[in-house]
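Only one chain is given next, in structure tokens, and it is the form predicted alone.
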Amino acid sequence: MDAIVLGGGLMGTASAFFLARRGIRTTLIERNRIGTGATVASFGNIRRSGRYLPQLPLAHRSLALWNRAEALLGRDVEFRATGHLRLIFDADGLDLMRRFAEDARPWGLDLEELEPADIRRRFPGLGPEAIAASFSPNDGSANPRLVSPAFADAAARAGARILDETPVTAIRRTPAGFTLDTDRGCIEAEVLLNCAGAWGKAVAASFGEDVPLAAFGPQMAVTEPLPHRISPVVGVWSSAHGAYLRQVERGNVVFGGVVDRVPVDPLPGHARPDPGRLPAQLRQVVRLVPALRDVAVIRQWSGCEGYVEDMLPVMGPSATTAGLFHAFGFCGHGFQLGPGVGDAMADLIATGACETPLEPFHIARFAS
């Protein structure tokens, strides 16, 4: 079997890696550089709390692979299971966390509820105003700048052909499968896997499948290097778009959230950060870690992420075209899922089945 993977972010490179490991002749095509789309704009959060419950089996599958990432890829992508702490500042947030914790337990996720004294003892300096928190000790973070190139290199060592900086000008269905026109010539395969992120909508539409997806850019920033004091990834339980942050091993604190995401034109496909939004972010970041009040912010950035109307990704076989598969539209929370998505899609393509339930994410849900 031959397969083309379209898109060189985490979903595409992980899929190419696991396909090649299964002996499938795989070509990955990326219009820009590997990992420069939604992946590089990502926060790097590896969390399971707060997810759509039927997504948890995929998240568990992915976490098992994150724990093996260095052995699988032959390099350190800075995955650290430092835990995920989500602070709670009001009664609504506490109710939200407790409902999720109860509902998630049958799905294999146990969250630890912390009282204020627990937070002060275990995580001094974090959320002094918090009335409670949840802690998921096996979650954590990884480096978004390292992971896609690592998967692509490992896929190449497993036999995949990696073509970056290769725009696709046309995609055609043929009796034998699919032909993609590129500036490197025509590339053919029996199977096409659409991992094109925010551009996945256009690929699906070319086969008569309409997905209500819009592109938005996050507002991300990072501080100067500081003494390392923050171990877990820190977020907030809230019905609003709360702040989140983590401290990398070099000491910088990466943060995002709070402000609305910026609409993005798919061409050129990158939002610009808005410095005017930074004060609103910083007010909430300081609520999480008051010691950050006087630090310098050294850089802001944005990117391009695909958001589906129902906030769920599109995964699985096409509803219209044999041999076409989709894995796109992860709505800004796909980083944790990446290795599991690649492994699951490789299973589905290679065997026609997947042990992880993917039905809630099938593109046919938009057919009506």
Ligand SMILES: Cc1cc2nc3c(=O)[nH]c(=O)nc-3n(C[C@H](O)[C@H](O)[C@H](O)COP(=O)(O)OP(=O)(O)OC[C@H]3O[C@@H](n4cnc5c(N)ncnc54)[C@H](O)[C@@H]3O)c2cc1C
Given for the second form:
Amino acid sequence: MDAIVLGGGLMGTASAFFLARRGIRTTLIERNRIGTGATVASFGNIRRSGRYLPQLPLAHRSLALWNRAEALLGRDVEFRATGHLRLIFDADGLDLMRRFAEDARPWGLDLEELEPADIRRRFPGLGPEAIAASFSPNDGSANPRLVSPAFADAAARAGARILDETPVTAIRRTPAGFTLDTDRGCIEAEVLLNCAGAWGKAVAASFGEDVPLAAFGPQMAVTEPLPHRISPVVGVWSSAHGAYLRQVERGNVVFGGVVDRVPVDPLPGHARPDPGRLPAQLRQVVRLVPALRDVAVIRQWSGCEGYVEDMLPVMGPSATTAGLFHAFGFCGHGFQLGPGVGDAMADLIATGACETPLEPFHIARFAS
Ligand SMILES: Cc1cc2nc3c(=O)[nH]c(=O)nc-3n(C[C@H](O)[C@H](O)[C@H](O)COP(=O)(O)OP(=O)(O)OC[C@H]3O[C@@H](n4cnc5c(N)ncnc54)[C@H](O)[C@@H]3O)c2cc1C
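Let me have the form predicted in complex with the ligand next, following on from the form predicted alone.
Below, the chain from earlier opens the complete complex, with every other chain and molecule after it.
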């Protein structure tokens, strides 16, 4: 069997890696540089708490792969299981956390509930006004700049052909499969996997599949480097859009959340940061870590991410076209899922089945 993976973000590169390891002749096509779509812009959070419950099996599968990333990829992509601390500032947040923790337990996720004294003792300086917190000890973060190139290089070593800076000008269904026209000639394969991120909607539409997806840019920023004091990824339980932050090992504190995401025109797909939204973010960041009050913010950025109306990705076989598969529209939470998505899609394509349930993400949910 041979396959074309369209899109060289985390989903495409991880899929190419796992497909090649299963012995499938794989070509990955990316129109820009590898990993320069939504993936490079990611906050890098590897978080399972707060997820749609039927997505937890995929999230667990992915976490197991993150834990093996260095051995699988032959390179450190800075995955660190530092734990994920989610602070709670009001009764609504506490209720939200407790309900999720109870519902998630049968799905294999155990959250520790922390009292204010536990927070002070275990995480001094974090959330002094918090009334409680959850802690998920096995979650953490990785470096979004490193991971797609690492998967692409490992895929190449496993036998995949990686074509970056290769725009696709036409996609055609043929009796034998698919032909993609590129400036490096026609690329043909039996199977086509659509990992085109926010642009996956257009690929699906060319096969008569309409997905209610819109592109938005979450607002991210980073401080100057500071002495390393914050070990876990820090977030908030809230029905509003809470702040989140983490300190990288070099000392900079990366943060996001709080404000609305900015709409992005997928063509050309340049997601811009909005400096006007920064003060609102900083007010919440200082609530999480008061010691950040006087630090300098040195950069803001954003990235073009596909958000599906029901906030769930599109994964699985096409509903219209044999041999076409989709894995796109990860709605701001795909970084954690990436390795698991690649492995699950390779399973599905190679064997026709996948032990991790993917039905809730099938494109047919929009058919009516
Ligand atoms: C600012 C920001 C912060 C985020 N933070 C987190 C987080 O902390 N935790 C988390 O779990 N998730 C997070 N996410 C979400 C996560 O980063 C994405 O869900 C994930 O990276 C999506 O990967 P992808 O491969 O589907 O898409 P992308 O990385 O966008 O890759 C798609 C690729 O397809 C290529 N492409 C599209 N069309 C074509 C074509 N016709 N021909 C050739 N190539 C094509 C594009 O150039 C692009 O490189 C964040 C996203 C953003 C934007």
